[in-house]
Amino acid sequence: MLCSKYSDFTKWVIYQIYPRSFMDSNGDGIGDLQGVISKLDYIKELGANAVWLCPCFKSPNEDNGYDVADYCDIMDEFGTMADMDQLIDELHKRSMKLILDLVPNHTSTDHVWFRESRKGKDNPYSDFYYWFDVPPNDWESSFGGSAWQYDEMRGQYYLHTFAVGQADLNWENPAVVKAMQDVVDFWVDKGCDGFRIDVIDCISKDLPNDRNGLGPRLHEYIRALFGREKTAHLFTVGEGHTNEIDDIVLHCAHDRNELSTLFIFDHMECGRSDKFTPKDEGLRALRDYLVYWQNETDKRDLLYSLFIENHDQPQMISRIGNDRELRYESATCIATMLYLLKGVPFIYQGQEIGMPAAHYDSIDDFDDVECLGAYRKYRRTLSEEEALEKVNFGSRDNARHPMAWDDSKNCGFTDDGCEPWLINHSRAKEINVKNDLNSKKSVYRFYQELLKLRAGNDVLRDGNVEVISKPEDEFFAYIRSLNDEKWMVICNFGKEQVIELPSDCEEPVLANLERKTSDGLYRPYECAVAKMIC
């Protein structure tokens, strides 16, 4: 049983917005805050009770709000902070959560801290990012090329994790902590619940080494944050790219006053042999990390991060399930397998409805900067037709291109007379809200049941975890039991075939296509909850 902090957080079903893309308020192709405003009975009606808002802080848009010019301040394409102010007085007033994206790890080049760091050593932001005279290792970007950058003005070399207008925050200087510390404060005051942290393993380095390890002050700094009386109530989700359990017990045991939960990305492999290459896979390579992670994380009494889609990755139902004429049962399926488990759920925008991956035939519809780097590679040894195989299948873009609301011109994100920022989604006319909520199939209305029978029952949020499937079959099933009271789930993989479950069950009450017992046959990508006789 996860500690009463964590199990409170059991009970938060996360949905998570790229302001950019998913309404449009005042017809300039832009996402807005308000556009937000105007979707929360959506979000609302689904069964999520908190939103996890993606950057909106003033940016110049060189990584899509990842490059934050000013933490206090909102970006101009979304709004003003009396939006903001609205948004979580209107998030409030439905019983529903803030959790904004807080990047600490660098700012923009434009931000008024590097401005002035960049005059010279005397002045009072010098140290504020690293500088050097000479690159003091040969670290590359993330984006690609080198990750020092010499500036004119101040005569030296700064530190660029990501793109070149992102320099790295120097966290040696404790007034960079106090700084992110009043940024905290801030939001908080302002009465945001908790917050997402990008890339948070990467705020303590360990220069001039490789930064591939954990820095040595991290959980220092990560305390600093988030252990402090003003600060221990909220949750707080870290994007870390460590998947070795004992990090993951340094970062977030209930005891370390540190993170709620970290985002754990192995299963996020699946489907894929490098992030612009498939690989044949199917539901049970998913259902093996799910089972791993479920199992480590319960051990050791940690709050699981249940989510298979997110603003970086492109929709996992196009990597291993069936996203054209079984895509209806392929994303109610992994909805299932995922969501009825042990942790706290994330949606991503589009998922609701069963949104696949987008194509394009020209790199002119892409906008993704780190594809964009990777198109160019690919292109020094392949065509042009292979190239665009790997960006379409890869791209962040994915994720990104405007919710698709109804079937019109701009897919009621944007107004028809306006050029959205993004390309719309390639299958936009298929797939959107309005087409889902009419069909018979309807995702989001099996989203609904799903999340409303995991809100009224105890056991589907705390209860224990008993996989009764084989790591061989080609189905996943397994046991809630809390007290007296079980819950059989079961899903099936891309094949019809026979289940047999070891014990009764009474009739499913929730099952993507109509049957009226737990075993027997099972059509492909079909799943069934049920209560169990006990």
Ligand code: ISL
Contents of the next structure:
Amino acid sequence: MLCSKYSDFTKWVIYQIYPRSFMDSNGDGIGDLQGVISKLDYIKELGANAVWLCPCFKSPNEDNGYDVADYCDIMDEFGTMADMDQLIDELHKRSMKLILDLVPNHTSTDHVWFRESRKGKDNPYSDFYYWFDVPPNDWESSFGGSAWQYDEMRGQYYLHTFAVGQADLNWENPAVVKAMQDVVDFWVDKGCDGFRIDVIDCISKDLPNDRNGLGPRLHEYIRALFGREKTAHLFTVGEGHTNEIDDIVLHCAHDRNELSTLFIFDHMECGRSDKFTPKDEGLRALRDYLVYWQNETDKRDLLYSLFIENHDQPQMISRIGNDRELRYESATCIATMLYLLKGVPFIYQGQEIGMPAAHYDSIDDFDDVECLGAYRKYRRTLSEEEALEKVNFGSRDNARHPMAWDDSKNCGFTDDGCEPWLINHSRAKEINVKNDLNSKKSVYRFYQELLKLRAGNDVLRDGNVEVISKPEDEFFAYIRSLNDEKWMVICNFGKEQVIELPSDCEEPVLANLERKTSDGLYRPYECAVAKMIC
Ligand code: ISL
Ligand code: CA
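Let's compare: the form predicted alone is above, so bring in the form predicted in complex with the named molecule.
Once more the chain from above appears, this time first in line as the rest of the complex follows.
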């Protein structure tokens, strides 16, 4: 049996960085690796001990790095391999881990594999991609339009599940499997500690048949990457799109030698009826998903990924919380709800200062390839104003604006004299790291306390979870227990109310508002964590 890989991962706290938007070190308006290095202490002091970097490999940036042109080289704008070596070194010096973003489903059409492949049917790369004389099905690209693109040079169609510049690799070809193993090994040799794997469940396809769930050889391919002696120690989190527990077991059960964990996405639908349409619901919706998945993963001893934000999602706080008057309360209450459950925490850049969604008045202020496609579609039936509302609500740009470090013109992300690659966050002057740290209601400091508590407390990390609030309650209360020790976590939703708890607790060691245990009144989004008197 290859892995003892699961036991320690609940001690990891992973901070996700979108490098393009995190910190610019050289005044060209684009975040870079030196920028990341300059902020490692900020991340460590928050309480994270691992960094997941979104793709930082050579890329023409049709989809911000998810179109990789060379997996073993660094994107020009982000720096050099020397910068990456230094970053790995600086992380390890701080006892922090590095998780890279592996994109195995597709390459950029600028990748040398594709450039060779399109030349004809008889070169070593000719079968690296899916080529057909006529599209064998009517699949649509996730970003709109047909998923099949005619290539003049080759005189055939190739598959692109995402943008036209992202050609799907043909994993049926053993040379593709080998090439991707080499990529993984290259980074493991450099000291990379784990991978987030982009759209992992897309890599096996059943062509020319229609898409019918997970491809037939998926597990074989995952094991080819991560079930080997060389890779068994890695932390691996797959970006999957299944919500079926049986599929998740097949990916993540201990004896499968596949992945450490999988992002499960259904709770990300909280507060919306589709990607671009809001739905009026609050923290209760999130609680229901969390309770369900805690039960399911616990029963099967699977590692659950605790996350509510990433670079593809408009901020959760704006959908289910109050991101105006009660922004601090909402942000800290949601964090408490989530991160004291069982699993491995992920924090997306800006979440730790309670950054909400942004808002703009012109489509010219948007960049995200997905939302521009959606805008064009909406404009066929909606007014400009209505279509803009849709895009403001659902655009992935929400999570991709430059990180707001202070309240200067370019919010400390880049020199004030230059243009950031994407417009500054519309609320950056008000909400930024500097203002947050100066505030009595600092979301960052609350996160610090929360993560410190979790780090030093086996019960809150690994203990059993017992939910004591009822489904109809407008609050969430759960007990974590291990051996004879018990801790209570109480999170009130949007309304003020008296919450009667079944047993006695000591004074809370963590709360987002000042409170006493004797007082049963909870204000909106108030939360508290206390040791129980057993
Ligand atoms: O972003 C989404 C919804 O808005 C998702 O459907 C997303 O497209 C899907 O989760 C795949 O995402 C990943 O691969 C894409 C890339 O654009 C995303 O940034 C990445 O997270 C293609 O590589
Ligand atoms: Ca730069």
